[in-house]
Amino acid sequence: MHYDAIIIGAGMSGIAAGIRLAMFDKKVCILESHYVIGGLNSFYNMKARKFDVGLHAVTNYVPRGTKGAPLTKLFRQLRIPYEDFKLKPQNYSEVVFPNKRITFTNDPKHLEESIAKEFPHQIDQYIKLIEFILSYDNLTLDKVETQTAREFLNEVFTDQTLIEMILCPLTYYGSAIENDMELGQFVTMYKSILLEGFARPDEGVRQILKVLKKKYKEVGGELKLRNGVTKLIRKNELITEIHTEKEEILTADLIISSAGYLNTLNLIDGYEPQTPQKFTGMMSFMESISCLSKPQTDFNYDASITFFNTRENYLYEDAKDFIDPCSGVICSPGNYQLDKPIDEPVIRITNIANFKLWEDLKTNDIDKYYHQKEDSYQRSLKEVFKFKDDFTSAVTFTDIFTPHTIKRYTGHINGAVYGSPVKTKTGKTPFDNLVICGTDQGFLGIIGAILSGISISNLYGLVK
């Protein structure tokens, strides 16, 4: 069977890729392993309870017909009305650390004030840090950057505790590379989370999949789930056939892959890249999800988003241990600004996580392995707790996946949720037909791994 183009994934960003392509009569097949869509960010059901997975929060949010905005964009260009997502502002956020607390909301007013309260001596240098955010071209693909986030920090701020806390939350939400960010991924983070703001879907991650899978099933793609790629087949600088899971040799004018750069290359039939090294992410994390009997207010858990660290020192960096409890994320699904509370008030803790302990005991002592999700959980509890109030008399379930769930899930290579440490920005790979998108085109998060499918195929599949 030939199509004008293949999909590789059906994540956030393949669906989008196929949605725009077929939206102008290409014929398109996506191409997924999985019995579900939504790649990172997908779902699950587990003792009658429905549970997001990688979803805390959608970033970029601005209100409805803000012009110029990256979420406005995305609904224009795949014709999807804005109420469909049916996405509620969070309340506030809040980034803690020792002896110091900013908030913020989606008006980057009380950010600023929080900080000029916090760190006065500080405040002129942040209004230029903002202005340099809002004058910075991150539209060039190809852009070459000459400082990282932190070099960049350091010119401007002379309080490094102050450095830390605006890279928390953006690391956290998107660095692939340890205790630092490249510029122009920095500048991007900083406008979608601490700019535009946070929002939720209603009814979770399955309401933003479910108006996606309509969408590309209503101008006409395929979707084969259970039914990912096994190999790719060159010939000189071409993919002439791409190999499934049930047997079946596919070819195509073009084909999108959002597994990833490296993952990608290595399905390529008797090819190997070239510094694999350098493409290989590190970055993965456990997250537990305790479910209560009691509003998670009741425990003083009042913010939608929490980016903490109890060291003197903030580290983003792979874990010595199976887990680093010492810094994360509290995320607080309730903490929306929703029409009616959540079924089941719920607590999501996320913290860095070593991908080969973890492998190394889930393949050689799988008792120990659940042993440790529990002793990590309590780790990570008591970290928590010295900041925050003790929820576990309400708790009445809780689910932990590891990165070892990761992996088996979204295939990524270790397990490293933010790919790799280095972006291909223009999606090109060494083969004429084969791009990637999403997370290693460095689009991140929900509305970045949309627009990444977007862009990719307007890029390749609709400009000729």
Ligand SMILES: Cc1cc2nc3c(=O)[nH]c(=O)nc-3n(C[C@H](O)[C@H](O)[C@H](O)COP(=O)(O)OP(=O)(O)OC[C@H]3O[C@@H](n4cnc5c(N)ncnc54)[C@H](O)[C@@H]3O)c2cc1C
The other form holds:
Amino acid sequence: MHYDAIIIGAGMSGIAAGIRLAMFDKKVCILESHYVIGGLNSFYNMKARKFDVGLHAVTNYVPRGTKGAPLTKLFRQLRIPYEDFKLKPQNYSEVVFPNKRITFTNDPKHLEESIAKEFPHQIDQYIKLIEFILSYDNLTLDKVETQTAREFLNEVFTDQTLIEMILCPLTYYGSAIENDMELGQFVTMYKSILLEGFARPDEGVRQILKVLKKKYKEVGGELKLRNGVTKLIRKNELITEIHTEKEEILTADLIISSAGYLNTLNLIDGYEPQTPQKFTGMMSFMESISCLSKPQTDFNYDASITFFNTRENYLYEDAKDFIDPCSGVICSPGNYQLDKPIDEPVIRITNIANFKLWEDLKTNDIDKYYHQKEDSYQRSLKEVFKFKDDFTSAVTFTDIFTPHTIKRYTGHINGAVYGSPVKTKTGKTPFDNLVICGTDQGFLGIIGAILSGISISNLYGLVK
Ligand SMILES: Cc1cc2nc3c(=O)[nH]c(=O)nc-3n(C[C@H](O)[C@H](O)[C@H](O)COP(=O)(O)OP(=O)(O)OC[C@H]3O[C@@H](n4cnc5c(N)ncnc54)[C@H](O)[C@@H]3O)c2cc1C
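Alternative state: the form predicted in complex with the ligand, after the form predicted alone:
Full complex below, order starting with the chain above.
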């Protein structure tokens, strides 16, 4: 069977790419290894409960009709009504460090005031930072930066704690490299989290996936689940055949892969990617989900999202042990401007985790793996209860996922949440009809991934 375009992976970026191409009458097929769509932002049922795999919040939130905003562009390009995602804005979020706390909402003035209060000697520099961010051109895909985010921030601010408090939410929500970020990525993340903001779909990630899947069907796209790509055959600089798990052999003018840069090149029969270690990420997470019998606010968990660090210096680096409990993210899905309270209060806690340790345990000693999950959960809670109230008396059910789970859902090497440390912004590979979209193109998060799918399909699939 021949297609105009085949898309590898039905994560957020893959589905968005599929919608965009099918909308312009291209014959498109998405091939997905998993039995559900969504990739890293999927969902599952357990003990009659519905859980999201990765959703804390949707970034880039702006009210309907906000001109020039990425979210507005997303709805316009996919021809989806704004209301369909049913986004409910956050209450407020916070960054908590020893003896310092800054808060932010979807109004950037709030953060400015919070910084003025906590770091009065840095407020003029902060205003300069915002001017820089607003004037930064992050649309040029092949722009090369000479500075990293940390190097740049060191020139702007003199207070290291403020630098780290700014980096904490942005690295946790979008850095594939340790203790730093690429400057362009920093600006994109800053805008999406600290200038625009957070929201949650009423029904969690299912709401977004339901809308995207419906749209993809409406525009005539084909979706094959549990039919991942096993092999790509090349002839010179072209991919000539796509082999699938169900032993189909397909052909396409264009192949867009959301499976990761290195993962994609590894699928090519007889091809050895150059410098593979350069494209191998390592930042992975453990996440616990605690279901509660009482509202989280009874225990003073009022923020939508809390980013925290309990050390003197913030470390965003691969965990030396199974997890690093000393920094993380606490997410309370009930703390959004919802129409009605959520059915069951939940607190999610994310910590950096070591892929290799978890993977070895899962492979060699399954009992120890489950034991370690419980042990790491307790360590994670113990650290959080140093600065937040203990909610364990209300816990009715817990689920925990590890870097192993992330690898299972996405295929990412090392369970690396944000994929390769080196991003391929143009999407190009050494093969003329094979491009990548999503995480390894450098557009992260749900909205970033969707925009990546849109822009890569516009660039390579809809050129006249
Ligand atoms: C714990 C956690 C919390 C997060 N929270 C948020 C959040 O609150 N807000 C937010 O915006 N983002 C969040 N993210 C990040 C967000 O989930 C991702 O950035 C985004 O979903 C990436 O989408 P993608 O399409 O690039 O890739 P992926 O989701 O990785 O999708 C790739 C797809 O390709 C498939 N695939 C791989 N190999 C093959 C193959 N050979 N053949 C066929 N299919 C294949 C995979 O199964 C997968 O479905 C979170 C991530 C994690 C881990």
